[in-house]
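Listed next as structure tokens is one chain, alone, in the form predicted on its own.
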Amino acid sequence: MAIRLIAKGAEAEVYRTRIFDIDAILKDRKPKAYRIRELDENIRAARTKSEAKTTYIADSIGVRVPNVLLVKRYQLYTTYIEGTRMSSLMQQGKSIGNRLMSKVGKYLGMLHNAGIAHGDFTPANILIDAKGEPWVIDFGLSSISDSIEEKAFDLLLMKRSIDCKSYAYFVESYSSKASASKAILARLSEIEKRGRYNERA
């Protein structure tokens, strides 16, 4: 299979390819001309390494994520997962089942228990396979963190992206799994209050 560009973001270009005779995704972090070269290289290398690490940890604790195949200085190869982004299904007006939302909430709780803040936990980064199972993808903004605030933002991003009924199933499952859910949900409320204050201002 020839390498094929499938997405181009602010931070990286994403390609469909093969490696070790496996269908794969290549994430290639490109240089940023506006940054000092040495700083740019350090940032790109650190983010690639961090993404590989958090993806690997997520896989090791039982969260469905692509397998890490190869890590280079600025490039990350992971297995290609056949599926449709949850955000695309929502745009098509298709219903997102309660069981699915509960499983997504469980996965976020598992990530937080493992000390991982995803950083971009939205329907765009939840892939639904042919069996209706969710996969968490794109750990590019993730971090190993004890920050209650960062974990609360993971919840906020999902809450802002789905309807109230779906969120109720999502957060109920999350709360039953995440050991620090009370503190994280309390911080979520604080963040939302700050947001409403800023909107009024």
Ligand SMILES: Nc1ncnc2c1ncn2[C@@H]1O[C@H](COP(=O)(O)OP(=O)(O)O)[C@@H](O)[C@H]1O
Given for the second form:
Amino acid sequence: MAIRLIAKGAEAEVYRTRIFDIDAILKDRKPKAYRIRELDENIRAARTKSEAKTTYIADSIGVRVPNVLLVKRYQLYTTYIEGTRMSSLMQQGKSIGNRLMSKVGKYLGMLHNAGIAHGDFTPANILIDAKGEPWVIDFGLSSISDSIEEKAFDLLLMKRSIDCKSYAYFVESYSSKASASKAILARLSEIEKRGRYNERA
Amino acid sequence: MAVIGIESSAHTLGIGIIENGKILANVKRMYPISDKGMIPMRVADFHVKGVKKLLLEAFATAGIGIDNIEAIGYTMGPGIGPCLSVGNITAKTLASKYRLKIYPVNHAVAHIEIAKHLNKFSDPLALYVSGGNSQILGITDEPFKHYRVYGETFDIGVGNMLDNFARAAGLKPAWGSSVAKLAIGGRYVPMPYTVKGMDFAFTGLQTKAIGMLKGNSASDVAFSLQETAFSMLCEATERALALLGKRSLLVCGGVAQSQRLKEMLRSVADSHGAKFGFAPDQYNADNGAMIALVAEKMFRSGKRSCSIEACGVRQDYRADAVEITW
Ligand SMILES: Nc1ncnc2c1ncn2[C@@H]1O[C@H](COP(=O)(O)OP(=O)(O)OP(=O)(O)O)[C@@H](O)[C@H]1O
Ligand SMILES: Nc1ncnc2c1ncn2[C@@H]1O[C@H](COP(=O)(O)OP(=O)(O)O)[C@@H](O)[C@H]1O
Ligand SMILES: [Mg+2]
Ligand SMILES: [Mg+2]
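Form predicted together with this ligand, following the form predicted on its own:
The complete assembly is shown below, putting the previous chain first.
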């Protein structure tokens, strides 16, 4: 089985591989030497499990995400998505279309309606395929909860990484989709007012 | 010609003298911490009473006099209003009496700059961890040269979290190090772990740990609290390091005195092939040398000195609001 490292993040190594004869991604959560073994194992196992679970739920409610193929204790296999990270496109100075931002907003609304907070909702975790369709990846920090705050953080993370115009399209579409958008947006402004964000350059 | 710096943002009054990056003096006087917390006016009063003697001590240590000083820096913020005012007023008095250039300095930037200076790093990623603050910062040129905050605590600083726990556990100050002592020999019990990208939160962990003091060995709780909190900081720091590709990592601020935290961060840096650095403890605790260092950098980079009337304090002065002119 050919296997090739394609990304090495803070948390996991991501490989392109084949499994069940499918073009696949293996996300392998390697031990971290800095933390004690028990904590290390708990974190790696919990994240692998919750990533599999929320990716699966996201798929079932119609959000474009990779398919879960196989779950092991610290390893997750999903289908490979041919695409480019939204963050890379932004770095190359390419403009992100309004339709695309609206779609991303709609997907976040759908996730929140299903009780999922993504936990790391940034342009680095949105892949854009050849047709210009967005895919949401990396549910490793996600949670299933009714916490308004966790959901407001998803908005905050995206807001901090994109320009105002893109955010306007994103949040408009999000608001028309997410049933609790009023409360979540109110919490977002409250978080921003807590002082740590309002002076951020 | 040398530059003098006065730090008075919290319970430490510190005075430092620097000449061309060389530290000639770093003297301090600390308000004795009690478990009742501190009353700002009392601390400010303590600083007022000690400032003259400490100034003389600084000059004696440096072996120079006020005639050899060309600029003065003071901590503008962040910090406690009445305490900050003592340094501010002292600096203004000296500046007008001896015609010195005067520079308001950001406390967080000063903590980073002194560690950067002593390690000779050019463009590090910095983890600033103190009582009231916990932030991950790095210099960026957009839209002006400044320390951008890539990640930070959503609620309280990791130092204050350790202090609150220590008080609840009936430990004695200095709290950070007494938690570390209690943790020796402890075993791991699971605790809440909150990292969001490069940000993190500590109140959930604090509440849980204090609650767990009932029914668990205090040593196990202290050990697990420390391991969990420091692992959170390391994870967020590692994410920033991976994202930004910086070649060096430094830790600074009061909690950087922790051996365990330094050991963990060194491991993070090693695994990314980055250099790791920190300053000796006297510069991680609040000190005047770091204020003098930054004032000297401001002065030598040609930054206009502040007019005496315009020099004030700002309790919530953020690191990312400071333009880096050097
Ligand atoms: N050996 C140690 N291990 C861990 N923490 C420590 C150690 N020594 C001191 N600390 C912690 O460092 C903190 C004090 O740091 P410092 O004096 O820089 O902060 P501060 O002045 O209270 O806050 P700020 O710098 O945000 O204004 C305290 O919370 C203390 O518990
Ligand atoms: N299913 C996938 N298809 C294609 N590329 C992927 C897929 N999953 C992850 N990647 C690539 O690997 C990178 C890291 O994966 P991610 O799940 O975001 O891990 P991390 O938690 O380390 O950020 C992504 O930014 C993306 O470029
Ligand atoms: Mg990712
Ligand atoms: Mg400090």
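Rigid core (definition): largest C-alpha set, two forms, superposition within 1.5 Å. Because the structure is a prediction, the values reported are computed rather than measured. Numbering follows the first chain given and starts at 1.
Relative to the superposed rigid core, does the CA atom of K159 travel 2 Å or more between the two forms? K159 C-alpha, core-superposed: shift of less than 2 Å.
Rigid core superposed, I'd like the Cα shift of K32 between the two forms in Å. Between its two positions, the C-alpha of K32 lies 3.0 Å apart after core fitting.
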